[in-house]
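Just one chain is shown here, as structure tokens, and it is the form predicted on its own.
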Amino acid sequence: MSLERLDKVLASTGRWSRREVRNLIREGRVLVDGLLPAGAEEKVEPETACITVDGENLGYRRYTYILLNKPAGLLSATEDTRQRTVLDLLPPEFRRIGLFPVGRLDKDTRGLLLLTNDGALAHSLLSPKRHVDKVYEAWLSAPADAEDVAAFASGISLGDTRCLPAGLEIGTDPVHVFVTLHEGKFHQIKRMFISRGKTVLSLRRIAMGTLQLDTCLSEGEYRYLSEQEIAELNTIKQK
């Protein structure tokens, strides 16, 4: 286990600057293990130590993982000068410690979006080597049938480019479809069904890896991850 700064362990929850840490800490308001740290500059190991703050629990995390019911009209992206963007759901805190969504959804396009400070964790969800599951909910403009799903299982060409063989269940009204695919391209579904005549009318990602959206989640409401489900996201990390 590693040590780390005591004032770099508390800035790096986000809720402090630097400068606030070291005020905290020789205001005599921070405590490790039940006693007055020696100065900012003291080692701790953060994910054992218990630190305190005004008598509060520091509850550290070095990485955090947050599950967001993403509504229509966000960006998937950390900042934009013109447009909203899925941080700005989140408190302040949040944009402080670095988080950013694990890859993108369409601006409108609902549903599972993670939020994280991992890069690994993110890298592996991402990486095309990977070819983790990504699961989308859609309403089509015309109902779809058993031509459609060969296509999509055979790995449907858009233009100079073809997609690899994805999976496509029609639900009890034909017009009602679960797309899994195991990329991620530009519009991928839209233009899917838009080569087979077809308009995607609204679309909502259900589930990414072992991750599943939480229904208990109204748009735009979000979580932090339970320890079961980070730990099944990791192991995808770990292959």
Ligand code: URA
Given for the second form:
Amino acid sequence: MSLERLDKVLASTGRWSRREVRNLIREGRVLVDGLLPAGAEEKVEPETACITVDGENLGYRRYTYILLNKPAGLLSATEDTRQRTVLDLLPPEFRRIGLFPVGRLDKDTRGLLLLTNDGALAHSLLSPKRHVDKVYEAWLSAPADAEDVAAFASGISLGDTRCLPAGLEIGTDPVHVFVTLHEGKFHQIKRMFISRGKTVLSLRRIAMGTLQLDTCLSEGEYRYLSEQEIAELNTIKQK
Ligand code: URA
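Return the structure block for the form predicted together with the ligand; the form predicted on its own was the one displayed.
Following is the full complex, with the preceding chain placed first.
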């Protein structure tokens, strides 16, 4: 638990600029535990204090965690001078609080993308040492077979690097497959299949660590992670 300045806590929600926050406090619209604060610099314990603005609970969270069902056609980045990024799908306050995508999906890859401003969690999920599983669903130009499964399991060679063993599960239609990676190399699945003489026609991520793509989310939609999902992801951080 740590004490923080009231204006900083309010601004960290991304809902108001620093100046707007100072005005809210000056106008007496902010209460801390039911009392008017002494000023913008008053120190509060943001996770336990009851902070209200115009009578509404602030609902403070130190970090924000968003699950986005990424559509094709957007970059997994916070900004780009020419192309649209996944942040363009979210309200502007998410940019203000420093949300960023945890890892990258190719522009044409769809599916699960976690966005957060929790740098430590992002770091653990992406750390090559932790080998966090990522599961993808792919549609191929030609049927996958048992030899592909064996090649993926023994580690595909991509030019000068060798991939870690990966899971390949063939669906009822053999052009529809599920790939489990424990690492994240550039265009990895597409390149793994190219090395097997097959092209990935469509790619969608459906899981990352303990987090699953929510089938209720249409492409382009997002939601906050539940407390349980956050707790489960944090177990990866502690490993
Ligand atoms: N592998 C790819 O080829 N592309 C992605 O976006 C993710 C994994």
